[in-house]
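The form predicted on its own is given below as one chain in structure tokens.
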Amino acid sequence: MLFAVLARKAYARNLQYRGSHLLNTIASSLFGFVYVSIWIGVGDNRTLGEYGVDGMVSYVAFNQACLWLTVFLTNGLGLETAVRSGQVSLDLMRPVHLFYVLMSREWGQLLYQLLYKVVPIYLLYVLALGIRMPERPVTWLWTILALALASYLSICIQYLIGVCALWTTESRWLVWVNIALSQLLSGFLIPLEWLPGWLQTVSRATFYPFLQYMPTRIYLEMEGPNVLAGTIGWCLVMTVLCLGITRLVRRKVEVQGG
């Protein structure tokens, strides 16, 4: 019940800010526009592949709206601020996990963004471009699966971010050097399989592929809800560390050199 309430408060106070929400949303959107007729242009003489450009302006396009359920999220879950503010010393005093009430939040967040930023830029696409739509009904069950599972998997990233300012009085630059590993690793302007071999192995070897390829890969039905199984095995790995990481946290709290 708490966990609901949490969530739920998060979503209701991004509610008093949808104004300023919906610049971000146009101009999600029109970057996704950008990305589009790049590779408009690259497969104006090439086949892209089992792509086509019909099947790349799907894949961008559904990469740029999904971008605020599994890059966007609340930079390391905002535990710097509660460091910088003391906040976080009457986190872990209360009775219940602190990895739990941030995640809480992070959901009702999602929530909001889900609603009011994913489907209105993808609801554009479809409309402006014409994006390939899944022609099996299951299909869109295994893509809010893998999708859901890629949320919960950058909750986690966060967390782990957020937990740094414990140790660091600046750990604002891991988000944006997250961001810049998953706009490099996670497929989300250039299929893994053109990218160099090297590069494709060290992608392979972490999880961002399961941040954007694997679920947008679903969504085209390129590939089977097999894939899933990578996903669930980073999730369940990210959550041990998750919880490992909490109980250093409540030994060790250093708020400001205090």
Contents of the next structure:
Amino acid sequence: MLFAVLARKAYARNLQYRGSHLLNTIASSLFGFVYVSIWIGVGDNRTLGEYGVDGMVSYVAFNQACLWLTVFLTNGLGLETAVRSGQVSLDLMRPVHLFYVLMSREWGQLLYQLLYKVVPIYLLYVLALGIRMPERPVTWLWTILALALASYLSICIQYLIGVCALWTTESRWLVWVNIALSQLLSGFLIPLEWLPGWLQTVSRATFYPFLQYMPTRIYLEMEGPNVLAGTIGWCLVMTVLCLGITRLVRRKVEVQGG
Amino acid sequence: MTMLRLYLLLFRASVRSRMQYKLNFLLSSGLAAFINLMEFLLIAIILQRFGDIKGWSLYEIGYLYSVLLLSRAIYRILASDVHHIEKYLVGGELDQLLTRPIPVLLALMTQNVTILLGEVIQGTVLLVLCFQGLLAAGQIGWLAIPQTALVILAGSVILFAIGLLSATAGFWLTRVRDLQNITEDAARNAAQYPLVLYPGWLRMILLTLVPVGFANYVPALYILRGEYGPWLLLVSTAAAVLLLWVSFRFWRLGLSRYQSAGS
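Could you output the structure for the form predicted together with the partner chain, given that the previous block was the form predicted on its own?
Next comes the full complex, this chain leading.
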């Protein structure tokens, strides 16, 4: 099966760099630790609403661990590099849909990141910070589902970013814009309800809350599985967009490299 | 003196070649400012809502943040590709630099010079705003301005030294990007906020192993809060000089151990 082969290859390629990725994982957990410290500082003489200091520590730490599933994917699914080198023209000639190929590969990448980044960072936070764990076993199921859907959503976002490389040489910047917007709008550091009103409105109009805020709220048992309907809705919309834009791409391709 | 003239010449040439891509320059400057702004906005939102973090106000944290941002911008503008040494080590491009009749470090510093306009503008605006707020509240006097200029300069030397030390580790490790991720990115991210937030071990690391705390937090204790005494400024300047010396020595040692890895 094509999907399994592509995913497995992407996974195996990463295994080569396990050592240097370990340092990267340490850096990432340090970033999260700084954010946790900020909230501990804020909660020094305050209660921090429905979360409490404990809850906020868990909220921020869990968000940080999830980043490698929901935000830090392969930039533009590697499309920008493919356009640079001209590889994309071959990719488009294949008898398989471009989106399907790239998506399959990215799932392998994400599986690697799950096992070598997300889980270690999460376990480290459980041990070092004693972050909350779900009380009901079924919460695990909903959390995993929420994260899987968020990953798919993120794959779609990266695909749309990557496709822009076919029309502009500056598409790389969209990757950074996406990261910046997601920091602000996904509730990654601040729960949405604490954002200023106008920003909340903006945030709730986008898919960003479904990447971080909702999965984390589900994990903390502050939200039921019904919010997954929103994630599924966005996944459908984005899938249609991805397929539609691929049609456009197939009409005319200009490559930069040779 | 010849070295300085040579440096300026190469620096100008590099800037000129980069400026051929004007759109790219403007776009990257604008977006860098936007991304940095988002990051600070998050902290500003938290502080707006909760007032202060362990007694540190928005202006004070903005000061720590912008001083470090400016120091980093100076370091990255003046020593551009020191941070990107991995590319040279992996691709074997360092061999080319070795054949040039100038010091390798000088060549590396003047490759692909990028004027980080976005960071400079954002850092300056934020610093001016914080100054206004702090002056209006009478927390600092006008003397703080020249003092801060000194701190920013010393800070850029400290960040450069840490960057050079990390880059030099590349002579042994080759793949050094992930190490830089810890010593440059993660450490700087931590030092953007008052060190008092962190547990003892992390504070210790940021003042010894990766002494980025001397670039903003230590001098700010005196400038903003009058704690300890003016000798704190001397301490951070001395730390900068010492680190610079150590990093140069280490660089020389590393370079003498260099084995080409390219094909």
